[in-house]
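Next comes just one chain, in structure tokens: the form predicted on its own.
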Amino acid sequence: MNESWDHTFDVVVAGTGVAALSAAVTAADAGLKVLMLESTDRWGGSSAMSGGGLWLPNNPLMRRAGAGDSREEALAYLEATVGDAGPATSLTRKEAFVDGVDGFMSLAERLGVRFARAADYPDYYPERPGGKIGRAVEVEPFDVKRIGTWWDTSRGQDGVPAPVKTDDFWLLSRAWSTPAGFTRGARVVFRVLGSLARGRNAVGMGAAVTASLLEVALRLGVTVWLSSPVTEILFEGGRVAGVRTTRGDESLTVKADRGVVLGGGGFDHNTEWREKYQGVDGAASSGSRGNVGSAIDVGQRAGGALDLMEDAWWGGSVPGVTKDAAAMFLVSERSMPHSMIVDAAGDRFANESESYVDLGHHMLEHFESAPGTCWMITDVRHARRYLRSYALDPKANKAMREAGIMVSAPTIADLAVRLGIDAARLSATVERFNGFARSGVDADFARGNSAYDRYYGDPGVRPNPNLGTLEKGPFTAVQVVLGDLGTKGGVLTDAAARVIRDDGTVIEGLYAAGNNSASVMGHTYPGPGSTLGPAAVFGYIAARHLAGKE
């Protein structure tokens, strides 16, 4: 490139989610001048809207608490769950992730980020070799007044703008049915009131993670431009030298003396790519609307190989009432007793309490042979006893009923008629399910066998906390569609987070982390925060490498 540069930095980071913020903070702490380029007018991406958990095995908080874990157990667990799903899941990348946990957390803590353990949250397959309970961490509720007007443009406002923690939700979901749930609910109320009494505007979950990291980034002198997408990677002498971006109506070139880090999110809302690679339109994705694959596109045009483009962080979701309305991702609701999920014929097809990615994959597989609408059917106790995120707003409930997304009836037979399902077949499914609930053993799909299933169950329901009969009307069905938390395919990177070509050679000066890179987790989801955990760690690894620290 022979033209002069409009701006010069040491490092340019595309994106403002956890991967991008981790890279920016790490590079700035190493004394480098950093520019973050956000393609939309709001920062934080899907990270800011998320539950905020980071799956970080063998982390410092576990050691301080005396919770047993080790590098060997973490790697054994990754091999038992992720296995070999191609180059993105190589042993060297798994090792890099596990070995980078300490470095990322130690740096973040030294710079003022306050972490907390979700000590009761299991891995998603805790019974497999190396499986544990309590590997997830999150950031303590954060006062967004500390970042001033930056909060006004945070995507965290689309999440839960209150000091609620990921670790609260497993108990909050049963706040009306168990003493522990009621106690946790009261604690959250007092936390909210205490924050207000002290004049704070505290937020938790993904908003807390991103706001906390942004505060550090700003303090370290990182520059952030909104509405400035990276449109091209620029080279000099065969090495990445900078980027082209647009700011307003102006096209600018920005030199990056040390390197460029892609942390711009997946292609959640790129309908063309979703249909091309995955056969879905992505309408029910819970990912940021700004995630259209732009960072993946520039990485590919720069020569980067792509991997895992066919996969996503799947899960069952309740569709939005309108085309533009956000879908509601289901987690605890489908795991609570007195509920089950059936297909268009009225048959169960999966363990409703399994991890959301597994349920999503089972929906994809099932749709191949049995296409049609899925429904989560509940009896009145589910509505009375448990917090249901999709049914908190009476106006939204009315709209869902009018749209046919939520349907109620006094009997299962009547409900079947209203859903267009054969009444005898649905009644037989319910009768068989009720038998499992009474015995405590799901002979079809083993619901409730895993500690992960039981985490979101109701311990007051016996003999199985995930199984409750469906026999008290009125009965309600809510439509369940294939949704996701974002896509997990993108440019392929090595153990140092460097983007590599199809032939395995490295594109010097180009790095990637987060959902615009092919996930080290392959086709599965080992534990809570398996998106943000590797995003943070590989963002850290990328910045350390380009800074010459590794």
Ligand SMILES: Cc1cc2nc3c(=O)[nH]c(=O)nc-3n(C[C@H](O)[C@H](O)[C@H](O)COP(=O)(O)OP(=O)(O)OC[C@H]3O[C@@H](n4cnc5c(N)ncnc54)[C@H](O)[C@@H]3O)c2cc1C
Given for the second form:
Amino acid sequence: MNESWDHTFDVVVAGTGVAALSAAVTAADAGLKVLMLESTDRWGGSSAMSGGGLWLPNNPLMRRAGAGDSREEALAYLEATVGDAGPATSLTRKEAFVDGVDGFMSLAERLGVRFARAADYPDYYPERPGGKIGRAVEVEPFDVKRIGTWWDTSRGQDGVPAPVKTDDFWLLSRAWSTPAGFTRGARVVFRVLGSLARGRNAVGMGAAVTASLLEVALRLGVTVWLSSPVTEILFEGGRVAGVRTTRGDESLTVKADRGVVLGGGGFDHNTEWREKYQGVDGAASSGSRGNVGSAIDVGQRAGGALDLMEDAWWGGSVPGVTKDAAAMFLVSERSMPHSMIVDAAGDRFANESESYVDLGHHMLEHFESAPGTCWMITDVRHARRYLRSYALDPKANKAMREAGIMVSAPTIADLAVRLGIDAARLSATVERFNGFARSGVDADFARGNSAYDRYYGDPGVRPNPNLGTLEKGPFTAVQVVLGDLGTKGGVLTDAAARVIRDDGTVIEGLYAAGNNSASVMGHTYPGPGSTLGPAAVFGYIAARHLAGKE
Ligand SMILES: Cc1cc2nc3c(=O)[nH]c(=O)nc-3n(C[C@H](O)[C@H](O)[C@H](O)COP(=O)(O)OP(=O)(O)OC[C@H]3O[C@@H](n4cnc5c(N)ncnc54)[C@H](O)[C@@H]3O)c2cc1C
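Coords for the form predicted in complex with the named molecule, given the form predicted on its own:
Next comes the full complex, and the chain you just saw is listed first.
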């Protein structure tokens, strides 16, 4: 060992989310000695708390199922949705992503990761050129007993602690209003009971993706240190040579003979940067608390250019009751019938069923002209028929009511008064909306026109599965603020996931993937799993490159 270094590895990876795990597993499989450094005392990041869906177009599972996709269609779709949002979204990066899908999935499958398709989940703009249904994959429920005590420190414990799949949610959200929903609900119950009967502790979604990748990493001899942030990139002779980290009170240098991969996530909870780049404070971000942008800062200090810092994986969220409580990101609830979202004046301003990133962008645009609180208003049938993640816990409901986040009233006019909205204006909005629900045509925002909207709809509601009248009280309003699943700007990388400087030159030996890097998805979210899919693939690409395999 070089005397000036405290430790020597071939590869150092910052973070322990999907980007980092993918890079670590790929490098270890290539025979390299890998160290993963996690800044917090819990591993897994937002990836472990997530729905675990990965958008991986033209993937091997689709081919095996004869589902029909191609490189050309995937690229056409990315052009039609992402387009040109700067160098992070260049054609070569889009090609690298699409071409890397096979490699990542084949490697992970060979090493024992069990993928499943979310075959009914549409792209978010399925009607655009190259759009499809069924490009997302997830990892089958995973028995966390296989990672021993590592489960105790997983952020997956903050997610759904049961073998529920991301592909279950669209049906579970209407488990007691449609036969298909009921059947899926029963299947999930049997899956949970089956896991318990076999003495397993199976989990699904993001917890399953991260735990199964960690299991592979540990099996391949990867070393993982918690509470050890990467604080600085160290250079020798103009090339990246290693990192500085801290363990306890000790400052350590770690040599990385082949390179360093930054997979330290976004700046979801860095209030200063959120204000500076985005004009929000990030309090309603659902991202992991450990994502404070420190690894982006490390990359920038090493010379990396930044891009897309103004953007995030936006969406509408129900705020936490206290400043520290997690916000509840809304996906299916706002899409189901008998609900609509209005601004502080009582006007609708967007298609409530559109993708979360689109809704977030529309909220941002609308706030410019009409600042104030938004409300999702539901009639009693929404409460009776659909799963509402924000309203499952009676204690939390009480706290939300006390905090004024949830408000109910017997009539729309009463509700308006309680919300401080002009009653006549809200009643007029509801009347117009009810007309759309009866005709099945939302003449204002085209809600229910896209197959994506209808995925989270109720097929039993006709003529439009996303539109149901608001006429049966009591009516409930729940506050909706701008939330997000994390940020999407970071260090700029090329098609090989190498960090690049403002002048376009490459920082030799420094790589980045996931939310640590500016996203190949630009300002949009083309399909389910559009953050985890590229995070996994660019983590894989980075490790292949530094291992000299590409
Ligand atoms: C509730 C929820 C549901 C979601 N569902 C989905 C979904 O189904 N599909 C999808 O595509 N996306 C989903 N997302 C978004 C997705 O989870 C994130 O975009 C993704 O996990 C980012 O992965 P990552 O590997 O870049 O970062 P993360 O998974 O956040 O991991 C980053 C890790 O790096 C650590 N770290 C930070 N700084 C440093 C440092 N300096 N040194 C070392 N370590 C550091 C952090 O503590 C963290 O553990 C969801 C997010 C949430 C919150």
